[in-house]
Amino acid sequence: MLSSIQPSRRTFLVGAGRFAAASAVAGAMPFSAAAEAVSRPIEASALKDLAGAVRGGVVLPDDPFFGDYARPNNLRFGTLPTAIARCAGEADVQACIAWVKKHGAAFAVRSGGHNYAGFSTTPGLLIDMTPMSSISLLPGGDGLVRIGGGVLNSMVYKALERLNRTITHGRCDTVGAAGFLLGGGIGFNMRWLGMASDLLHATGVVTADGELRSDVRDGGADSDLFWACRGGAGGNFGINTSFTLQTVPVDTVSFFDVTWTADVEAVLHTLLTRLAEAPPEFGSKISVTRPPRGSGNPALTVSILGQLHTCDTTVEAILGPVLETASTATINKDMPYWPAQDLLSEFTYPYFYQEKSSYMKAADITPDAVAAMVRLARLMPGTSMGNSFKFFQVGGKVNVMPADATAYVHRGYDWLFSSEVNWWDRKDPKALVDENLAWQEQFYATVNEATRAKGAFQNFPDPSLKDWSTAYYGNNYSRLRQVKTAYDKSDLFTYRQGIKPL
């Protein structure tokens, strides 16, 4: 048995005198599908009731830790909550749901805070799941692991490293595992194991009626809810308090990191078409990067980062002759799996960004399409930060699962395309940011048309996306609305791109 991992947690005692200062900070909003948002203060007495009901504590704006807990990863969406409920267990989550229903308060749920569109921010109550961070190996010897609804990726990685097992996981330590899993979950293992949500065996959910459904799984009483939790995105059907995942043993991988500075069009086209035929043990991410504005080096570079699990071929054979033209190439063979993940990991800090995504098939990526991408990328106005467009390699086992088998509908593609614009508000004037965002819209539309790209990744929510329901969920949206109606007909769990009840 893997002992539970529970980080040290400060207990917050909130005195009555502090409620008075907070009571008029932010508005509350009645939650009904038809109601207009109406702002009104949350009363001090209501916050006092909440503090008495939440064992993990309630944090108010005058607490020295408030800013740390409230800060989102995308600083575009810096709305501060009136209060933060630190949920120490399922009973705290139920207490929060009862409280927001009683007081008609706006709320959002957060584990890691990496929602690209700011949907984990609110002017009302922020339900902070991070204290619910236990991880345990379940008995039975079949490699099932149960994690709490507030676990960060970093904790999952440390626990799995001790077991020498893995799942499909991401690269960023500070992402919340809940949001990652509920939206599908991509990573270098997805061609080998499937989406992270494909490895989900069960989940616990507190639904809008306040009930804890502790064992939501396929074939159970709530099998439709389980289907929806495998790609239906967080914040739609309830608050997930636990996840049971299938893990697999790992041995060694070949790590690779290769960069090209010349002939970027030809290199990019070769990679995007050739690698679609790679074995499922091969996982990669291709980036085309533009340096920061004013850096004196406006040239684009192409790079590929990834890993190859043990199989009957090599990284060199998969990349082929294009490897000979690389500017730099690092290939480390037979590395123990988890040390290799340290090289693949990504450190992210809060900043300002906008990301847009779609899915492509290699057969539709022509030399002319790639030339158009590169030509437009060179015309980007640029910001004080580096910017890039990226291709996450899908296919393999991701495409084995039928599109309607889970809520994650994006099967049958070779690449997940993403365009990002990054900036700092103090260095990049608003007019320049707006110019870059306008460029991004044109770039995204041109690339999608040239490659016949479809859809958008629900874990990269795009606040500017108009037909988001079709883009995120395709033909699965109608069934998702049925599940929403069955479990949250009054639309308690609502946000701008949230699934709507019938």
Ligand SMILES: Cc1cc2nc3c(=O)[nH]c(=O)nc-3n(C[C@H](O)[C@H](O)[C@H](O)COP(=O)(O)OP(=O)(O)OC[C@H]3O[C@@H](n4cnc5c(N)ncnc54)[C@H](O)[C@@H]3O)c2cc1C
Second form
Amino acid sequence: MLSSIQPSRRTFLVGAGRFAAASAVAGAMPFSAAAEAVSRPIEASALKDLAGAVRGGVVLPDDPFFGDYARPNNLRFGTLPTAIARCAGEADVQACIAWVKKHGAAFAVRSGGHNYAGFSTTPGLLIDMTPMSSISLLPGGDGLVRIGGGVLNSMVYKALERLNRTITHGRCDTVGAAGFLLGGGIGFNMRWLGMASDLLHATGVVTADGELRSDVRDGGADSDLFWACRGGAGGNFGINTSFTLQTVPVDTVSFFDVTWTADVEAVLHTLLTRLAEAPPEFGSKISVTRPPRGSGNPALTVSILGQLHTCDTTVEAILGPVLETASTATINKDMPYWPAQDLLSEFTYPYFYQEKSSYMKAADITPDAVAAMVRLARLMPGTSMGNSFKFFQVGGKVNVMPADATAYVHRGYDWLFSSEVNWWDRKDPKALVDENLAWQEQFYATVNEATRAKGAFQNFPDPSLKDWSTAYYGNNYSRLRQVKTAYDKSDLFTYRQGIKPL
Ligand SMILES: Cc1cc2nc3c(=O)[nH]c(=O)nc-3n(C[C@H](O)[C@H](O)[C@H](O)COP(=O)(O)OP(=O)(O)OC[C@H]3O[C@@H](n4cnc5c(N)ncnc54)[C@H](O)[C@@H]3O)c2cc1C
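Mind pulling up the form predicted together with the named molecule next to the form predicted on its own we just looked at?
Everything in the complex follows now, all chains and molecules, and the chain you saw is the first one.
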């Protein structure tokens, strides 16, 4: 609860007006979200103190870029902050922690702002980490790279391309490396290299006591905190100011993008069972897509996208005879790694969405289970946007680490399943959105039961998930609570599905 910050009425109205205008252009943020910020006033003098303490600057609603800084990726969660602190270094992060404690202010930490469930939005102080965007190769020749706590994926990709090295990384340029890494981090390299968090060597963290722990690592004084930062999700234990990652050299890959428009059930079942045997150099994502409502083509399509690092087999051999029935197939062999990533990367603008996820073993995916999921998928009411259910291929090196070796617990599976509902508020009436969300609940329950799927990915947080602590963290939740108690007993870093102290 904010105590008494009071931006001048003029300041707030100007800011809200600009934001509302920006939102109108984007067709997005409801004005009521702005009203929430007004009901939690903060004294102007307190804001002045903050501005004096944060070298990177404090952005208020009358700043021309306030709306751009404040907007999260998922527009469902459009609460406006009262102020945005742009942290330029560790001292700024410490100043923010001291300030929110002194004023009892609500706050949230943000890097890329891509949290699915709005956990990096707040009516109080938004601690914006994006100015902390340095990236450097550490001396020593062992490929360790240190990145700042606010770096976006696109910057990591550029830096690694220059080094001709890589990590396990995602596809979306605008996701923040902090949120990505702290929640585990999946990508096409994960079967080859492990989860992104498995590649973490050390991290810097400003904890709730305001202390900068600059070298949190395995075997060090804060090794429990390090364990928790490898999959315990962002926003729980402190503010991570840097990450040191093991990178590896890259060579060539075969890029592939294949789509089927017929025999959806048979193709999907074949892919989900056959590919579990693929070598770890193979990384893929399968999507079953329903086109936008009213597009005149309600048919589902199946597609697979991914890459194969150079090894002793081919994409054709791995996909097998099912490739012959594809309606389109692109297989680009021997592409240099980073140009291939240009074909694999995606750029998304903010919109409205809800995802639900779980983990499956290929052995549990029977023809009947696939038939049930496709049957129900065809009954999705649909929205003005395309909607998919997806299978990110895990396995390989992801499954080498024991489930309790790091906070990322989901080991031993072949697929990470995810069902999305995407919409645009100006085109999709609330009743239709609700109908789709109710369909999604039923779809998720049916698919999970039919395939004995378990858990949920903490990097795809689902605000409607009831038993979220078990779903995200399984047996690791009790140790996570112990770490939380040791570093943040008063639950300063808190959000709806945040790890709670004992
Ligand atoms: C379009 C899109 C594509 C995606 N693709 C992938 C993918 O390929 N692979 C994958 O694994 N995930 C993917 N995700 C999920 C994404 O990794 C998570 O949502 C991630 O948490 C987002 O991180 P962020 O920094 O962008 O988000 P934010 O909303 O800024 O942060 C996420 C959480 O971490 C906290 N946080 C942010 N910065 C810090 C920090 N420096 N220290 C401590 N806590 C912090 C926030 O408070 C929040 O709780 C995708 C999401 C979207 C929307």
